[in-house]
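Read the single chain below, which is given as structure tokens and is the form predicted on its own.
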Amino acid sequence: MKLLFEFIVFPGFVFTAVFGMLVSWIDRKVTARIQWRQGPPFLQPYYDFQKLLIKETTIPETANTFTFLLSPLVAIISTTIVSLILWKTIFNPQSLFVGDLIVVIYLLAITPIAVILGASSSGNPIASLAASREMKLFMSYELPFILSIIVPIIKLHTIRLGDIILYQQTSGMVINSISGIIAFAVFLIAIQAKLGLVPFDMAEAETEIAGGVFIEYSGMPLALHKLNRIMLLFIIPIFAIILFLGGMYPLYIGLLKYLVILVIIILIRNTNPRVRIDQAIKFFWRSCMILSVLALILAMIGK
């Protein structure tokens, strides 16, 4: 019963969804200020979600209905489990199991895979094109993303999130080293792609392919996909804080770290144009790969 409460309410789905919408409002508000606009009211993300919930859900005749509807559900369940693991680690670093970091990496990979499957099953040629872009993007950023995570593992000799937090509290943050700075930079760039934000939003590209992977979604399934992205925007910076910045303790320092990472993500989104998929692949497989390998080498020699 306790586990069910944690999954559904706190620190699981409800908690992550509510604060994810708050973070989404901050994102939209800061974006508006950068563009010299007023921005939306505080409750706008909640209104948008509610509006999608009451709209009719339509399923294309050519779609594989089961896969099409299962996709957003799988994505949001995996994201909720990630949030549950990360917050339980923050509240009690000794509460979880050895290898929980590996589980988080695996679960974070499920969202893009679910999006690819959902778009591919819709039967829409534009969605299929977008799914192809999403697949290529995922295959390009995922390796540098994982290599950047391996740097804290090498430096701290553990694959347990709780130990990563505790070691940094006693020995200093991972980002205090050269390898940590490089790995953190690669991580931030990779999560920009994982979140589907500019300049790596070519799988959605509303002005080009009319929403791309989500073109056939409507009603509740679309609401779940959008909510999942919002929840990821909330929890992935927390993942970065655990890996590179020593966790969320004390809370006011943790919130400051979180806001800094969030602002960096927002600024990258609003100061760069969308790139083509071939440019993104070259960027991740060349620049980011070289930097992540360099960070690994420096971590292994203690720099």
Given for the second form:
Amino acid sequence: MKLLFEFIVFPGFVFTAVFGMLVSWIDRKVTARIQWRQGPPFLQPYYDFQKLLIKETTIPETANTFTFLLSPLVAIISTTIVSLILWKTIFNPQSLFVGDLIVVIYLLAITPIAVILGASSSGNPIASLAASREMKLFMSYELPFILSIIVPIIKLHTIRLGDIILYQQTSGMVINSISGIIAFAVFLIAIQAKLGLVPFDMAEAETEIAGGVFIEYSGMPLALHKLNRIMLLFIIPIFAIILFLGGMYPLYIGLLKYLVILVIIILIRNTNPRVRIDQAIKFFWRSCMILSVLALILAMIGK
Amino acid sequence: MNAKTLTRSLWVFHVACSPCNNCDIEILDTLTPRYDLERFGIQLVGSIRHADVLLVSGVVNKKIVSRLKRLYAQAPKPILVVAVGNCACSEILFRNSYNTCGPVDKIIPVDAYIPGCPPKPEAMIMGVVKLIRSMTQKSDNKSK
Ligand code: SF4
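One more: the block was the form predicted on its own; return the form predicted in complex with its partner chain.
Time for the whole complex; same chain goes first.
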């Protein structure tokens, strides 16, 4: 019963969704201010969600209905579990099992996989093109992403999120070292791709492939997919704070850290053009890989 | 209730039915930061499946008429249709041409007309605002 409550209300689905909408509003508002305009009203993300719920859900004739409808559900459930794990560690660092970090990494990988599945089951040629892009992108950013996560693991000798927070409180944040800074930078770039934001949003690219992976989705499943993106936008900065910046306590400093990371993400998104898929792969496999391996070596010799 | 929910977040899909492109340029103008349609929750989307509003511009000719019907069928309901420009509203000088199929409202139901050749961005915003008003008023009257 308690577990169910935690999963659905706090700190699970409802909590993450509400705060995700808040964060998404901040994102859109800051974007608007950068472009010198007013921006959407405060409740706009909620209005969008609510409107999608009353729309008709169309399932294309060529689609595999089961996979098509399952994909948003799988994505949103895995994101909710990530949120649950992260918040539980923040409130009570000792409450979870050893190796929860690895579980979180795997669960974060489920969203792109679900999106790929949904897109390729829709039977739309453009969606399958977008699915292939998403797959390539996923393969390119995942390695630097995981390598940059290994840096705090090496520095703190633990794969438990709770211990990562506790050790950082006693021995200083991971980002206070050279390897920490490099790994953090790589992590920030990789999450930009993970969130599907602008320099790496070629899988959705509204202007060239018309919404890409989501092209056939409408109504409720689209609402879930969008909500999933929003929830990810909310929890991934928290993941970064746990790994590199030593947790959310005290709360106001944690909030400050959170806002800084969020603003960096928004700024990257607003000041860069969309790159081509081959450029993205080159970028991740060359620059980011070299940087993250460098950070790894530095971490091993204790820098 | 439904009307309110729908009109607070309108996602627009632009259907260019062989216009002379002036209307399209003005539509793009309307979506620039200067006029900032996101204030009303209006967004341009790339896929017909995400659309709440079909923005039709241009003269519907024989080539495009089946596609327009198909797009209307593909869009998830409830859907609004806005005819932009004199061409879409009444066909102006192309009226008796050999390959036109009548103004947009002969083919699919139209909810708002925005005349002009091309209409100014301000006129388009006003058209959309009027459409939103009439929709919400209608639903208010119904609930009374
Ligand atoms: S209404 Fe005028 S500007 Fe618009 S498509 Fe027709 S001729 Fe061109």
